[in-house]
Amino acid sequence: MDRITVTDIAKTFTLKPGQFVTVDGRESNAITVLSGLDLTIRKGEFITLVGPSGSGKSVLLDIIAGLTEASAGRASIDGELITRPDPRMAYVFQQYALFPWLTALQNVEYALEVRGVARAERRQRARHFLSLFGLGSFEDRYPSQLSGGMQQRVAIARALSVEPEVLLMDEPFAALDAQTRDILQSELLRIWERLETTVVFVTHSIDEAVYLADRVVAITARPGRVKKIIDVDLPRPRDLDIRNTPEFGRLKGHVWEVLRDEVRAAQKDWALSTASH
């Protein structure tokens, strides 16, 4: 069953007043970051996005999500049209966007409580969800208290708590050392093999992405569109040893195969507008 439909999405940013871009060789006050993109995310299954750098992805994270006005085409949940943000939908940032203000415990709850969920039931559910994060005894904790892979934890788990049938994760891993990155994505895979929450998962590590994903999304080079779609035919559950095995060696060179021509086309207007100014 289809529950996210992308189709033939476009969108271009117009440019602060003075500010310009090359396109095709000329100077433009507007970036096309995506066109005609088309894309549809099954129900309950687990989707990574890759692509160079400005070629959109959080862009379409963020139409999905109903936080951008796409210029053209259309996305859908359940085939319903998204203009705004769905309670369907949970978002996780790179950042960890959680109030300093209130404990692990109270920054969970307070995505319930938004969602009009009573006070001892809220409580109940994000003391679970933060349990299944190996949180439990740290719930009086202020964010300044938790390190950075404990916050991105309380993130998650707030994200989950309120139960969404679609998980938007924009590069929720990306700031943190690479032993706390690991652990995080097992935790993240073991809870989604329980709760079956479709999830969409932005990320520039290709080793990360075929980890993660039943499909690994490829997206070209500025203007962002799909390139190609790797199905990732790894056993479940997986564990980090998955990733000595020669099948996972293969996958991630056919990802990086598929996207290498895109990195350098990025460089290379990366390098063209840097020039022009």
Contents of the next structure:
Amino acid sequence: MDRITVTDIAKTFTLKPGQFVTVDGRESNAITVLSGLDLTIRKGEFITLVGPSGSGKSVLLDIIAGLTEASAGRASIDGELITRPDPRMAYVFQQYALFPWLTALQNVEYALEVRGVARAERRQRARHFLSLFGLGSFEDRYPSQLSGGMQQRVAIARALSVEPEVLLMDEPFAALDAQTRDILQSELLRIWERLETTVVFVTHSIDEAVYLADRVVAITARPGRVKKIIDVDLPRPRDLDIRNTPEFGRLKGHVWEVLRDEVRAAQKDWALSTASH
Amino acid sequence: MTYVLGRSAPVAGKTDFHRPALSALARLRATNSVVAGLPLLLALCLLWEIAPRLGWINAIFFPPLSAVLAALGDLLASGEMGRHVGISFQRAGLGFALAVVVAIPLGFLMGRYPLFEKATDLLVQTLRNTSQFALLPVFVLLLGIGEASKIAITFYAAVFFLLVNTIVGVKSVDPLLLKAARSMGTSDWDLFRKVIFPSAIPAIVAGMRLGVKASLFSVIAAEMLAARSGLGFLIQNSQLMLKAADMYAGIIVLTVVGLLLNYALVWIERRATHWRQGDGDQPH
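Next up, the form predicted together with the partner chain. The previous block was the form predicted alone.
All chains and molecules follow, beginning with the one already shown.
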């Protein structure tokens, strides 16, 4: 069953007066980051989006989240057009986005409070989701008293506490050190396998993309559209050792092959736009 | 992964018996600033006491500290000091409260809506740079010599500190927090109440600290210029009546009130931003 359908999406940003970019050798004051993008995400699957910088992966996530309006095309969840943030979805950001004046527990409760969950129940649910991530004894800590990895665990607990049908994640582990990232990837998989939530996960790391995904979606250089979808038929549950298998290496190589030209194109694009300044 | 629990910094007041005795200098560094500052303050008091007695300075204009404290005792006992201080506080408090009521909603609008800020900014900047003391004669003309003109000047003194800091606080809201809140389905009203307002609190409280002091000092000045009661009036009138001891008593009370107020406000500020205190003390 299809959960999210994205049809012929385009997104163009108009720059501030006086700012220009070079597109195909011509100066322009608008920049098209997505163009003609189609994607169907099935219920309960783990999708990762990879692509060069500037290919509009995060913008696509914002459009699905109902935070940004597409310039053309449509995005829908369970067949309904998305026009504003939908309670069926939750968003996790790279920089955690926890409220610094609330404790870990209060941060998770906030998401439940906004959705009108009664006080007693939201406390109980917030505690449950914090303990899923091993944060039970840290619930009264403020974000500034937690490490980056712990802050991101709180943020994921907050997103999952509302029991979303779709979890959107924008490079959630990119700001973490390598060891913490490995651990959080495994924790996320462990919890996802229990909750059966649909996950749309943006990443720069091919390794991460293959390790987590049922399907890896490769996005082209700007303007972004889907270049290829790679099925990852690795068995689940996966542990970290799966990365040492030849099959994992073969998949990584395949994704890299698909992306290589796009990364080159993006770098050329970037070089041109800096040269023109 | 291991978590380091608790704080590693040494706990104040805990004696470490294995440490060698502190040198005198190190001990001075360790004492808190109030204790360390006392000797100099006491020396000033001593100078105040002996200078008039030894005739280094005219005792009529500068009575010894003991005479001032005696006058202060009398003023406190008769209830006169309490009455004047109470009146000054009432005026400053009313003016300050009015400033809070006006500045915070206005600051929210100016900080949140750029177009509104554009339209109002020049007016605010113009008014802000007009001294409240220059306006006292205007207030007296328009509002009379009674309470209203005093409340107006304290309002004027405080309102811009509060306004400017509220605007800064509202503008400093992390856009990512707004995005996160919106993604969770936060309504516009809740965005104000639960995201923008808490983000702005540290800046608003800092503005309050400045505003409270400005209110108090303005009311004293206004009372010196045009009033028949209040601490400012007491100080000014004692000078006119050649009751120098009473005048110094009033100045001492003003200083003590100012000091206490400052400590109280610092304490409130710390409470309001306690969630920041953990910075730099993170488990890994």
